[in-house]
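First, one chain by itself: the form predicted on its own, in structure tokens.
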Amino acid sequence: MSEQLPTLKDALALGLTEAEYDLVCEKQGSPPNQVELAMYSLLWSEHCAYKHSKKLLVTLPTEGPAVVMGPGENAGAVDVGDGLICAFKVESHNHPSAVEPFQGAATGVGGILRDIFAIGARPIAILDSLRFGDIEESERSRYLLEHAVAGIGHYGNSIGVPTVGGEVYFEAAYEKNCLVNAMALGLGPREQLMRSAAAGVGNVVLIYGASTGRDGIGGASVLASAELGEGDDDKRPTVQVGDPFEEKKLMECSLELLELGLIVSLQDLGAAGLTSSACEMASKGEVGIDIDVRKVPLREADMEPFEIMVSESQERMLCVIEPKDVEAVRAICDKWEVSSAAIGEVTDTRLMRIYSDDELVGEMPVEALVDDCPIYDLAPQKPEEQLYDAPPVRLDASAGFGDALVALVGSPNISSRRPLFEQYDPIVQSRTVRRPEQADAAVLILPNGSALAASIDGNGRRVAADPYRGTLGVVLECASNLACVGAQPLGTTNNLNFGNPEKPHVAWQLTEAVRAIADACTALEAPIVGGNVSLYNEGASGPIYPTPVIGMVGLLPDASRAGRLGFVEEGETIALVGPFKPSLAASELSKLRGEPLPDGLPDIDIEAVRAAQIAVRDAVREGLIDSAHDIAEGGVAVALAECALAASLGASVTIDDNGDAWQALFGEAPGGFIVCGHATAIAQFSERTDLTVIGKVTGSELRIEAGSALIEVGLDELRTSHRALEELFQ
């Protein structure tokens, strides 16, 4: 190892501080050289390494009675019955996406795909959640919300994977860093569950998949441990190009592979390529591996190699494999014509040695790699002044209730998503109960009858104004929706948008956000079984709203039952169920009117609100309730539109004002329901839990009174309004 060393200079443009630097040489006992500085570089990335927010997510609550893998695997899993395991996790692909939106948002959706089959489970849905700019003003925000979605379209619908559900929200405090978000959910048997700890001293490490080239050198792992500034475009070359033919093929291998019993344990090469993944292995298993980059199959011949071990080419596999099984694991892979060779091997010496041929071209402990990048504390700190400008005005002041109400259905937050997902697949597989715009969570029948639902929320706008209290609003949101089908929430996955974690200001808004969520799924019992952190999501105008998304998987016993949202009879009775106390406060309303973002949103009742889901929950699960659907944007008065378009019927309702009609119609808060029956069903209903008789499914007008206020809107006139998306892609 002759060769230049790298300097001082080099490791900056690589990420790393001085302080970090300094540190890697004194793990080493010498400056790095070219390989191991791009290891380290990359291991102690913000993407990789999560040094500024560890201490904050080792406060979430991860146990539970269903929860049968947690995080530090690829994916988490809940018991679902029967011997089988549900798996789901959400990741990010935000900085990829905003530099190449339609290979930044595929690769993305393989990325978490692979995570799904790695621990052993077939992916069967995907849900996606999309952040972008003021798509009304903006035609970058346009063309990334195009490509992005043609992106999730094309790897889910050509892999076979469906794309069941998923929101998308238009700010403009993400024009300049879009968020694209990809959950997934798998289904395999326990028995079959993988772990990712590398075992076995002579053990053979083997890659499978698709050919290793410099497409996504230095890629998501450092795309998403900076702020993206101008002249960003030079970084187009580092996202990674997918392939989701060649997944499908690595997906049916591995599945095979892993049913015959032939690996040890399997990770999948992201962010980081074959550092991340070998090194983590060797980590989980307090183990050393060795590995020859000269025989990884190469897409391109000349690679250097730390070139070769930081590549993040998709669609590739890491495992261990006993070495009486290796022509048998490379047989498997040649039926399913995917590339495999033998690399490396187990070791006990607790380091990561890489060679090139015979030479050695990088020696590095494992614990120093993975265990000892420097984990640092937040400085959070509440700004003094509001970071984000107030919204163009788009209502005028002198609207009344009803065009306020055809104004806010078809704004972009809450107007129908369907040109976008109509572009995905919702029924391969032939799983899908509940599809989008049918209810409120998307369901999919399991083998015995009983259903698995799966949702996914956020909401920036209200998280911005209160990170506590928005962030609770959120994943109260996930479980309502559970409840609006049937479903008991079995676990919670997160994903956390933020800003520069090193801003105070961006440190205070992280640490309220996962306080609410501990407490939020502490009282809703459905712990955190995985989920990913993407910070630095800001630019020179600031950074983005702080948002968390949740994603949550709930079990019904019978999928037969499972709830919808649409009003199903003429002549049925309306309710209105929950703690619903409606706040005009960041809601959808305010941002119309063009309001600066409130200091703060009233408090929530968590236990009120449960005590509602569960009411609804079981109510749905007897068949008391025939429709249910929960309030958020847009308050009651678009709750009820939403129900009415959902079935074409509509409905004459009469809500108490409570001395505010704009707040009681308009309003925002977590825990009212919309729910709809027969007027025995419902009175028995009511015996239950508090509920308020508001009026009955009729005709093809929705008509609300709420004190002297009235809203008299045709169906048609609502239907026109809610399509406005549409009319933005003609």
The other form holds:
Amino acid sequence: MSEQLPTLKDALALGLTEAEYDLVCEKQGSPPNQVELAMYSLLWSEHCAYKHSKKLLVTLPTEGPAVVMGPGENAGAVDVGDGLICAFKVESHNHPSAVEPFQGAATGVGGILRDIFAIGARPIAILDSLRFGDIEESERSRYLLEHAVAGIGHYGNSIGVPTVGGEVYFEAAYEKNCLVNAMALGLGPREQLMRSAAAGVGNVVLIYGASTGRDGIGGASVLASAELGEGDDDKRPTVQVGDPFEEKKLMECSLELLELGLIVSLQDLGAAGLTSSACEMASKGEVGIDIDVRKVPLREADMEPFEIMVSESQERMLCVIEPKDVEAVRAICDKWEVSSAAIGEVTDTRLMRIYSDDELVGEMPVEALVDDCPIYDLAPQKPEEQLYDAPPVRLDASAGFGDALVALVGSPNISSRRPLFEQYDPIVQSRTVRRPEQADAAVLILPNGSALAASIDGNGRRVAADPYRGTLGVVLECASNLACVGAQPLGTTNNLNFGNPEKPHVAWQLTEAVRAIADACTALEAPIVGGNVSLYNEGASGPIYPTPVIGMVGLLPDASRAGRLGFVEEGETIALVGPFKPSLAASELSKLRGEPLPDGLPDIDIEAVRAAQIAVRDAVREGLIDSAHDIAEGGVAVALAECALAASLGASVTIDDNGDAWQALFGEAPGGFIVCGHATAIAQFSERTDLTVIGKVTGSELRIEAGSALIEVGLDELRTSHRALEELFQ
Amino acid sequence: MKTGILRFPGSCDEVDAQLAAGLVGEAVLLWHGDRDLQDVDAVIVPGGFSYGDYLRAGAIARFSPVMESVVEFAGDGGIVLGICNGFQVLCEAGLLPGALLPNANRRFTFRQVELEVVEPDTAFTSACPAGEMLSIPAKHGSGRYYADEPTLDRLEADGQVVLRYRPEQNFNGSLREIAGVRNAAGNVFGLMPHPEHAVDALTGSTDGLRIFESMHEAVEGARV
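Switch from the form predicted on its own to the form predicted in complex with the partner chain and print that structure.
Zooming out: every chain and molecule, the one shown earlier first.
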């Protein structure tokens, strides 16, 4: 080749370190050319190589009786009976969304859906987890919220996959770096499960879907693996642009190809495009792959070979097929109006060889690309002092108990998400048994009458206060949500959203959080089947709150018995179940009061929480109790308000104040449930689990007594406050 | 009764419609590129985003080969139901009067809505008692029914307004609260809400089933 070779300076600009560049030269036996350097820089990025998190991730439990496919494939999968599997995974699209929220969020959904159908499952549900800055202060955060929600809806609605659940929180720590995590579930026959390992020397490598353009070049290395800073608007060209119609055709086409058994292995093109997909397939299959970039369908004819290899154009898939099937595969692609092209071949060389027509423009050992990236040790250290500023005071110190409840119910983190989820189609595909705000988890009926339940959770503020116990709380809350609809956890997915892991305090947050996920998932028998890591989430003002987002999928035997959160009938008995020990530490109330984060949270008895979850789950399954709701942000008082608002039924309740009414009413902790049922049923329930009868469903106001404290608020006032977010979407 | 449900690239609710129509008879999918309607007794143009809804919702689907056959089928008096995107397609194809504009709130909106059955004696509502309310989900970005004033007057006078949104339910801003209209001959009907998503108490309500039962009555009655 006549071109000048790139230099160390170019390597640094692409995100490699000097030592890494030297190692690339050593592996190659000479300095890499432009194509090779581009491919190494992507595959050796944090986003692809997990070089700062791999050593932690291997400590997570990944095996269990239901697990059919664990981490390492496009998505994980669990057995749900009758020969069916549920595939699921959560992924982030944080930095693209911070730069261009509509397309960033939309393509985040597109990417996770491709992961699901790449393993042979039809996507059946989307959930999302969002974090933005303080929307009461920040116009930019309101803009990001509005456009990210519109982007998620645009993609999910148009492709015909229901968005059935999710969560959103607003904290100043996300002002410069919002989080957009999307989780998807898929359903498919177990025998159709597809892996991505390329196989069969001489087999054809075929790309199908959208043509390849210059969008998203360098997304994985430049955008996803570095901190955000000034001038990020210039990075807009690194954000991909999504087309849900193209993906809808791609999905139907892929599922038809899989059903016909025409595919040997399949992989979607996501971060790092063709580079990542082809190398991963070759690495897993222990083979080599030759690719001719001139055979790739292009949007712009004059694209350079390296651009074709690193483009992150959306809605593309790469498959390995037998030569005899090329015509049949292309015929199915034509039927769905999806373009396709045979671009390469599986070889026994264990080399990635990139050709431009007959010219060899890049040659790299697969092992060097995929396995030889240096893996770094973290240097975790607990910071000496609090990293995060105290929030602004939003609730006057003189406010009474009733005022505090109304303020909490209307606070951005607790108020109704209706203005958001109303922009999503939650019912397409006819499986949705529980819609948003009807229950603590989404419930989707299966063909045999059983049902899947899914929940996604995170609580950055509590994790910031105590990375270990805060994260335990997140995993436990996910399982509690499943228990409230009657589901037993089958498996877990996680998205680790953290700051720069090269900084000791972030390394400490990350290490502690992963330790907690491992402990909780082991205790709950809900192994990790896949996930994602998003690091470098920080700007000039510091890191985001450490935000492990947990997605959990469970099964309940009878969809018609799925639990709901709202009270059901006037006169029913209300009880508090579980080892609930409320504390105001890092609570929503303390946030509204402007209190700084505490150093540490109270201890959690995981086994006791699990026992309560099992008790609630069984009672829901038997139809013994009529409603169940996990006590979370805002404590008992807010949980009662949510049960009342969901049903438009009031309640009269008396709880023990244990010497501190504020703490009893608004304190938070894992392991508490509000349930309701007929008096005899609750009495029966009390024979097998510790519960406290606290009152009755009655009237049209919420009346709560705790020691000398008394709250009396009409449902209308609560409802008006609960609708606070509507103002943003007028 | 055999119902054919059209399938365009970008259709989303065709399988849901097939499930619903399957509750009152046989239901098959009809590919957009085929002109053969397979001797069906009724056609459903389903919801979704046919051809990505590029240009304008429903604007491209009307030119598909299968729609040529549907226009002919409707001309011969065949029963045709358009749901959501299908309603948009039928308006674009000229089988139904009026047009569907972007929602007044300019957002895709999902909501369970209450509908009033204005005309109970149609091929699509005969199973509904007069004045009955139906609770059916709606989900769309362009559902604001529009026609000029003389057309609206004529539709009302001729009994072509079949369903109306109840007070406070008309989130998309449809003129005169119109949720569903039929053609003058009465064999073609379109509505924005999704009756196929209201056929099972477990996943919502069963009120939408009346629409399919009515179609069954119309078809089987015609055969007798």
